[in-house]
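Take a look at this single chain, the form predicted on its own, given in structure tokens.
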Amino acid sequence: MAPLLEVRKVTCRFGALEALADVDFQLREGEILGIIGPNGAGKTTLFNVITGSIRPSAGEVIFQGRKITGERPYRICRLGIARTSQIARPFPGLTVRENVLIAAAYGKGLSLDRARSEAGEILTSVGLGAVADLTPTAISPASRRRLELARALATGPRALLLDENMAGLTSGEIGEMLGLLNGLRERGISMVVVEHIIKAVMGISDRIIVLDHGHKIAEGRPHEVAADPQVVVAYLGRRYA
């Protein structure tokens, strides 16, 4: 079976800085793929390339058999790729419901009536139904993380890219978020999860890839990656390898 999403030899340079170097991976249908690596490894840059915010210096991105390299971000979104950001940036003057409604209307191309209905269903599914009519500034940080997820889901993705969606959450809140993500997988949404909370990403991912200074240094099942000497060096230093 062909992969849902494929990154082929993607390189991204900013002047003399090579943020990504010949990175490749595949995301399969129904899979959760974890991406880990130290700060500055190129994880967010990779997401920016996939979603069209940055055009790579070399390489290509294939989604459902179609080359999407260089496509505008809104077109990539409507094809079925959505992402969350490290820092949630909802529209502060709108309600939680209106934030999700906009994502459904413009990201998925729904009519306002259908978008309103879809927004309500999604907010209930992520546990935000009770705060739907509040503004984002009036809800907790954990709820804003869920709002970021809800906005991405409202675009109707087949592939969901999550960029540190559990950052700043308590252990209990992380457990709830992992439950949400497992539920999304059961609904047929494939995911790429960038996360610094290693226990969380190792526990939920089918496979892990590791980036270090823009290079992919390891790929495999979570227990295989955790035992890889190159990964230990990247995180802890050579003396621990």
Given for the second form:
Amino acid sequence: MAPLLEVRKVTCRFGALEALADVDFQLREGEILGIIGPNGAGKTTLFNVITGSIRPSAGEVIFQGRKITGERPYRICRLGIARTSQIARPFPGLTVRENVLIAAAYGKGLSLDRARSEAGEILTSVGLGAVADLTPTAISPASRRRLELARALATGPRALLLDENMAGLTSGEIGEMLGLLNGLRERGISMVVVEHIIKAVMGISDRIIVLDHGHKIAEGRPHEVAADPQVVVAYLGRRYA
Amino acid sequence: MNLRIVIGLTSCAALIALPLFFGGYAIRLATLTIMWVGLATCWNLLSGYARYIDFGSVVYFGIGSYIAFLVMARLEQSFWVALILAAVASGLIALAIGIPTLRLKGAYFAIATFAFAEALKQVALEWDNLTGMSLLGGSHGATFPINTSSAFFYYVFLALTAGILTITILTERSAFGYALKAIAQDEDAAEGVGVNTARAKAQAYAISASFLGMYGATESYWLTYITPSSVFDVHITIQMVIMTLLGGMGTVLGPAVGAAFLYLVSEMLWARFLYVYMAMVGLIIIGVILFMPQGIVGSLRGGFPKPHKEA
Ligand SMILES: Nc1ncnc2c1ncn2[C@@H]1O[C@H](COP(=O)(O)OP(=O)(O)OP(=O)(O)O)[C@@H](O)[C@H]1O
Ligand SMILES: [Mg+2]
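Coords for the form predicted in complex with its partner chain, given the form predicted on its own:
Everything in the complex follows now, all chains and molecules, and the chain you saw is the first one.
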């Protein structure tokens, strides 16, 4: 079966810096793909290229068999790719519910009334039902992470890109988030998960790719990747040495 | 809610009946107040909701004025034809100008719109000299056919202002309104959840430009004599900005309250303190902005800190 999302030989330069160098990968239907790599490896840049907020210097991104490089971000969102940001970026002047509603109205193309009820359901499903009418500044950082997820989900994605969505959470909160993500997979949403918390990403991912200085240095099942000597040196080394 | 409807209907009835009971200065005052309420409301649609600060809004007022002059004085068509063409021309020019300039952020957008308005003023001033035509009248100005019915202009302005206020209320209640607010807060995040930000901004800009064009057409016909310096006057833009800031950006009633407040206060002070009234107006503006940073309406409604509940 053709992959849902395919990144082909993507290179992304910022001046002299090569943030991504010839990166290839595929995300299959129903899969959770983990991406790990040290700070500055290019993980966020890769998401920016996929969602259209940065144009790559070379290479292309294919989604459901169609080239999406060069499309505007709102188009890519409506086609079915949603993301959460590494730094949560809710609209601070809108309520939690309105934050999600706007994603349902525009990303999914629902009428305002249907978007409102959709937002209510999604907020309940991620455990934010009780704070739906507060502003994002009035909820806890952990709740803001869930809001980021809820807003991405409201756009009705086929592929969901999560950028360190578990950073700063307690181990209990991480467990809950992993539970949510497993539930989403069962509903047929494929995911790319960027995460520094190795245990979490190893546990949930079907496959892992490792980025280092913009290069993909390893790819495989979690246990294979963890045993790869190159990976141990580049990334795990510092912690597992 | 019921009370609001009652108050709304009563004030509508009072506004419609006003020319039956008043004339002269009172009707003139009411007409100008309604005009400024409308102009500030136009400015608020893009600049208040999406926070794209337009510093050249007067350009569409000026375009509407000269379109009306061409249609009525040169082509000898009715005011209604002029009004429609002023709206259409202003809206189309706004799309042509807005699509490239609305990519600019912050001060750059303000400067670009300001420059466009100044440039068009120069074009209107020099057109006849440059082309050898006698079309716009240059700095000598342009004269309209005369209509002496003050009630006529009162009702046209009332209808225009009712129109742009209705559009603002509908915007506030629609996905479009949320899109504009989201653009104000984080444009990239708005685009990331599926908002076609370029389109939403261009729509708001063009709607407000169409109305500004109609206001220009109507006021010019009312005054019967215009020059490029009078209808492309940057002070008209500044008034719209200050009125909206005073009342509260991004609210339905803010610009209306700010406009009515500033216009009526200026009128009162001007009549009594001819020489120092500008300084007094300045002090009042500074006072409101210092003590009500959200504007009059914004401070009355949301000025009290919301309870912060950790969840
Ligand atoms: N818009 C940009 N302009 C210039 N340089 C950039 C830009 N975005 C990213 N970079 C650089 O590209 C490199 C990769 O950054 P990126 O944010 O993708 O890393 P990351 O893998 O997400 O790191 P982290 O784990 O810290 O989030 C870094 O050196 C960064 O400074
Ligand atoms: Mg990152």
